[in-house]
Structure formats: structure tokens, C-alpha cells
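For reference, the chain that follows is the form predicted on its own, supplied as C-alpha cells.
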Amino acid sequence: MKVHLSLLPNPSHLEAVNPVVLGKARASQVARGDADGSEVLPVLLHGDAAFAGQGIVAEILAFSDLPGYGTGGTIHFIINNQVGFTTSPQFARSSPYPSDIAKMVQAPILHVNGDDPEAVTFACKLAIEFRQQFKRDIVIDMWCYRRFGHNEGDEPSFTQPLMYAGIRNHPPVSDIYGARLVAENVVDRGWIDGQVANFTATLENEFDAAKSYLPNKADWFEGRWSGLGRPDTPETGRRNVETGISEDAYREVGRILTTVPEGLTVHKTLQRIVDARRAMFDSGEGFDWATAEALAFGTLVHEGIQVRLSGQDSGRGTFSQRHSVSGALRGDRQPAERGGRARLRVRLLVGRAQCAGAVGGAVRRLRQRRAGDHRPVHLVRRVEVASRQRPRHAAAPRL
């Protein structure tokens, strides 16, 4: 079995690239018509101080479960190495894990030990195996440690002193783990060594190469993005483009954006907008912004393209033209004020739009439950959320 991996650079601890991976994997399920996410999976790394920290996290959470931004579900690890940089965790969170702000879209968390590397196995394993049939997020959050510092001019035993002073008494990771396979007989001391030897020696002959590597040629359109121009290529470099459409389109557009289907009744409003339009297309004189607009999208529609809105405009929001939703013309309403809504649209492909299959709710609300109180939690009476002796409840097990 072959799997494609597709990685995206995170240019820093702020978290950004999060909404592009989900963004980017969102785009893939439709283009492969994977309308529950079965094929393609999201994979987010991330730092214990950024997943606590980043506001970024909480946007990509609150977006999980949303019909026109879900991907099926995301995988979170987390490298805990309980440092953010140089801040203690007790500087750093009010809460006792990184992992917390996850708790608000009930995603199973998965606490695992860093220095055992089949218990880590077992976690990745699981959670895809979660995320594989309920189609939720799932959070793995591995505590280990930084074993130098945040770079090479880093000292972190300057703020640090008693976690640092431990670490460098404490075994590798792949020291432990090959101490244990020797003592339970699943391989001598000398393959450990030899293999050690072979990954040193392919890791010095890498980093040579990489002094005198230059690359062939740009790959960023091939694949789905073969048939799209570089710059400085003459099929983008052109300013005089022809962007005008046939007359047999112009009339099919305009007729579909101006009939309301029998049967339906359409606010008074609305058609008296609807006839105005119709004016316009019958006349070809005096169109207006929002018609313009329309006519583009439908143009792009009656060529096959897919168009996507996205925000509270689309469907109906701010302005009262925006009513086209089709099965090509998708629009996927959001909270107001989302920093990360506009990276979620990072891909424009061709095809046909696909939704994510709604999650049973009977999974739903065994995750919500707590331990001597089996009302979900979405259903508790909005005074008991407001009062200011909050209800108490049993801690939930843990997985």
C-alpha cells in the first residue's frame, strides 16, 4: 500500500501553517470526492507552548466539527519537552496540560511517555484508529524533554537549572530503548552498534551533499497544478488577456440567476431584486456591482469550475444578493472575526463539491459525558452555566 505525503513548512512557533495543512487537506478530500475524509488525513505537529498559547489553535478547533471547514478529523501531537523556549510550564498555561484548550470540542486526549517509543506506537495507532471511525479530532500529547537548547547559542540552564542539570544525567531515548531490546533478547549489542554506525554514516554523507546541492527545476505546477504559469511565463505574463464570455453563455447564466424555481416563494425583497436583474440581463445596460458578480461566478459554474464562498457573506450574510448555493457554487458560512478563515481557501480546484458526513450523535454524547452525570454537556440549562458556583463533577477517566 502507498501512501502520498504531502509536507507543509511552518515558519515559526506562531502556528501558522495549521488552517493551510487543513485548508490543503480539506481541498484534497473534494478533489478526490473523499466526502467523509477516509482518504486523506491531517497531521498537525506542535509545541507544547504554542498548542496552550497560540490563539490560532482554538480558531482551527472551533472550525473542526463546522459542515463546510471539516476534514474528518485532525491528529494533534504535541512534543511536550515542558520547556516553551525558557518558560517554566507554571509561567506559562493555567491549566495542568498543554493539551486543555482540546477539552472544548471533547477531543480524546492521549497522555504518553516520550522515552518509551512502542508505548508512543501504540498512541499514534490508536489514534488513528479513532479518527479513522468517529471522524473527530484526537490529541496525542507526548512528554519528553529538549535535550539542548533553543538553538545552538541557547543555554537553558540559565533559566533552567534543575531540569537541565537532570537531563544531562539522563539517558538517550534510543539508549533506553536498546538497553531494553537487549535485556528481553530481541537483538545483541552489536547490531545496536551497527545500526548506529550506518545512520551516523548516511548522516554525514547527507550533509555533504547538501553543501554542493542545487535543485533541477521548480515541481510547484505539476500534479493538480499542471496547466497554471509561473510569472515570468508568457501564458501569465500577458496583461491583454480575453476574459469575455459567449453570448449563449451570457443568456444561460443570466436566465438560471433570474428564475426561481416553481413552487418555491421568495421574500418580496429578495424579488424585487430578482427582477431588477432580470431587467439588466434583458436590456444589457446598467449593471451593478452585485450582478456583475453574480454573472462571473455563474460563468465559472457553467464552465465546470467550482466556486467557493466562505464567511458569513456567503449564503445570505451582509448583502442581500449572495443566494446562490448549488451543488457547484458551495457557501460555507463561519463565525465572524476567524484570523485563519482566509488560509482555509488555500487550494481552488476543479470538481465537484463534497460535504463531510455528519458524526452520530450517540458518539457525541458518550465523549460528553462525566463521571456521575450522564447529561451531556451541551444541554446543561444555560442558568447553571451562568451562576457563579460552577458545578462540580467527578473528574472524567482518562484513556
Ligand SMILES: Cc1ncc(C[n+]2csc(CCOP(=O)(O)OP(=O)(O)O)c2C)c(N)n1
The other form holds:
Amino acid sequence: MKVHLSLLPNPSHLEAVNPVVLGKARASQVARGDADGSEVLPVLLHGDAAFAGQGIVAEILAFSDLPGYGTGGTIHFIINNQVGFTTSPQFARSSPYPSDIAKMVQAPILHVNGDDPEAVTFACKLAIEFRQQFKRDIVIDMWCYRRFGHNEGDEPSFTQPLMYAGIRNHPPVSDIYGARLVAENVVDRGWIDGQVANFTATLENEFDAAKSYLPNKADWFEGRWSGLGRPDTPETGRRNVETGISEDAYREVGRILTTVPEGLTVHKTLQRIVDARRAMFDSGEGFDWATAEALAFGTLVHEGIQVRLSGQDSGRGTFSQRHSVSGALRGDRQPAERGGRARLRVRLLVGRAQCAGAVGGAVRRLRQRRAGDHRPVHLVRRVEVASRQRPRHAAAPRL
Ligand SMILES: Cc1ncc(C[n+]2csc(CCOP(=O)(O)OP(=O)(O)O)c2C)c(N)n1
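For comparison with the form predicted on its own, produce the structure of the form predicted together with this ligand.
Below, the chain from earlier opens the complete complex, with every other chain and molecule after it.
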């Protein structure tokens, strides 16, 4: 099987890349139509001190199972060298394990000994299987050590003298594992020495090649991103693009925005807003900014561009202006049909699994959430909506 691996660089700011990785994974899933995340897997590598110490880790864990943000689970791999630069764990966190923060989402946590490569491999395989099966985050906490200082200027025996006396006397993992394989008659010493020599030669060659390496051009904005470039007017960052819409699009989007789905009882006050909007579309005058915003979103959807509303007030807007439901609106232009009239289908994507017909349930649940609240869903017509309600998983088994 061919696996495409994409590596994102982290800036010096520890853990800052995490949401970027999740956003990229999510974008790839949307672009590929990978509805349940089984084709695209985000993997995050962490340091032990950073995982426990950086608040952004709690934020991405909180995102992990939210409709609109989830990726079907992330594999978190903590390289737990038991020191954060020069800071020992008892000065870096108030919990026994660096991985404890992941308990907030009840993620399984596998603590594994870095001196045992087969155990680490087993933990990784288990993590993948768990993630693919349950579509949830899982953490591997690999206990190991750092043989030298954090950087060239760091002498760890100044700050962790006992630990580093122990590390000095501890054989490298390759020696431990090699000796085990020889004792188990899996390979002989000659084979191990050959592997070490080959790999050392590869590293030396690459090191030499790196000295003369000159990058030709940035390799971002390639593939799926090709066509993206700098703005025409770099000073202002503006792009000169056609923003107008056809009258047909205007009428069609206006019709959908002001049509209440059959069988839906709209809140009295909201009905007034809908009526006022209809008047705006009919006269072409007096647009308020909320309706203009809805028109802008609607026309983008009309052009087949996905619009994603995010944030805790995206359901109704800060000033009660929006009245659409969090998630993503996706437009699918239907070919002219039914008497030759082109039809615009607006899909409400709640979560990511797409199963037509379930939206009735989703809308009902929305309304049940607040008893007596006839929460408006007037942007969608029942017959034209497909839910992408994600399947709920059984609670994660505790491993
Ligand atoms: C947000 C942020 N805070 C502080 C630092 C400074 N800093 C650099 S490395 C480091 C310790 C990281 O320890 P750990 O997460 O255990 O990773 P390790 O270097 O041991 O692999 C710190 C605090 C930083 N780079 N970014």
C-alpha cells in the first residue's frame, strides 16, 4: 500500500503546529471525501514537558471530537525523555505522567519502554488499530532518556547529575536490542555490525550531500494548492477579482434564504426577519449586513465553494442575525431539471459522515436541546438536506 506522508515543521514555539496539523488533516479529508477519517491520519509528536505544559494541547484535545473540527482521531506520540531542557518533571507538572492531560477526553494512554523497540512497535500498531476502529485520539507515552544535553551549550550533569551518571552507564538501545536478537538467535553479530556500518555510511553521505544542497524553489503551493499565488497587488494584499453575481443566482439564493421548509414552525420574531429579508430581495434595497452576509455565503455555495461557519455563535450570530447552524454549507449545483430550472441544493454538513435523510433527526435534536425553542433552520429545506452526522462511538475502552 502506498502512503503519502506530509511533514509540517514546528516553529520554536513548542506545540504550536498542532492545530495546523489537525486543520490540514481535516482539509485533506474534506478534499478527498474521506467522511470518517479512515484515509487521513494526523500524527503529533510531542516532548513530555511540552505536552504537559502547553495549553494548546488541551485545546486540540477539546477539538478532537467536535463536529466541524474532528479528524477521526489523532495519534499522539510523546517522546518522554523525562526532562524539559533542564527542568525535571516535578517542576514542570503536577500530575504523575506527562500524558495525564489526555485523560480529559478519556483517550487511552500506552506507556511504553523506549529501550524495547518491539514493545514500541506493538504500541504503535495497537494505536493505529484503535484509532481506525474507534476514530478517537490515542496517546503513546514512550519512556526514554536524552543521552546528551538539550543543545551544544547544555551540560546536563550540571542540572541532573544523578540521572546523567545513570545514563552514562546505560547501553544505547541499539546495543540492548542487538544483544537480545543475538541471544534469541534471530541474527548474528556480523549482521548487526553490517547494518550499523551501512546506516552510518548513509548518514555520512547525506551529511556530505547536505553541504552542497541548494533548494530550487519552495515546494509549497503545489499539487492541490497549485494556482494559489501572491496577490496581484502585493502592497495592499488585495486581489482584483470579479465579485458580482448573476441576477439568476441572486434570485435563487434569495428564494432559498427566505423559504421556510415545509412543516417547520418558525419562531414568530424570526418570521418577521424572514419576511423583511424577502422584501429586501424583492426590492433589491435596504439590505442589512446580516442579509448581505447570508447572500455572500449563499452565492459562494451556489458556485460550489464550501462555506464553513465556525465559532460558538455561528448558530445565531452574536447579534442574533445569522440563524444558520454550525457546520459547513456545501453547495451542489444540480443540472437543470424539473421544467428546466436549475436547482440549488444546499447541504448542511453536521459532522462529517454523510448519510442522506438523517437531517430530520438532526434538526429535531437541535430543537429538543432547548425545550420549547423553535430553533430556526430556515436556510435549509428538509427535502434538500443531507446530514453528515458522525456516528457516535462506543465509549473508548480503558486499556
Ligand atoms: C512555547 C515555548 N515555551 C518555551 C520554550 C523554550 N523551550 C525550548 S525546549 C523546552 C523544553 C522542552 O522539553 P520537552 O517538551 O520535554 O521536549 P525535549 O526537548 O525534551 O524533547 C523549552 C521549555 C519554547 N521553545 N516554546
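Numbering follows the first chain given and starts at 1. Note that the structure is a prediction, hence the values are computed from the model and not measured. Whichever C-alpha set is largest while still superposing within 1.5 Å between the two forms counts as the rigid core.
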query	finding
Threshold 2 Å Cα movement between the two forms for W289, core superposed	yes
R277 C-alpha moves between the two forms by 2 Å or more, core aligned	yes
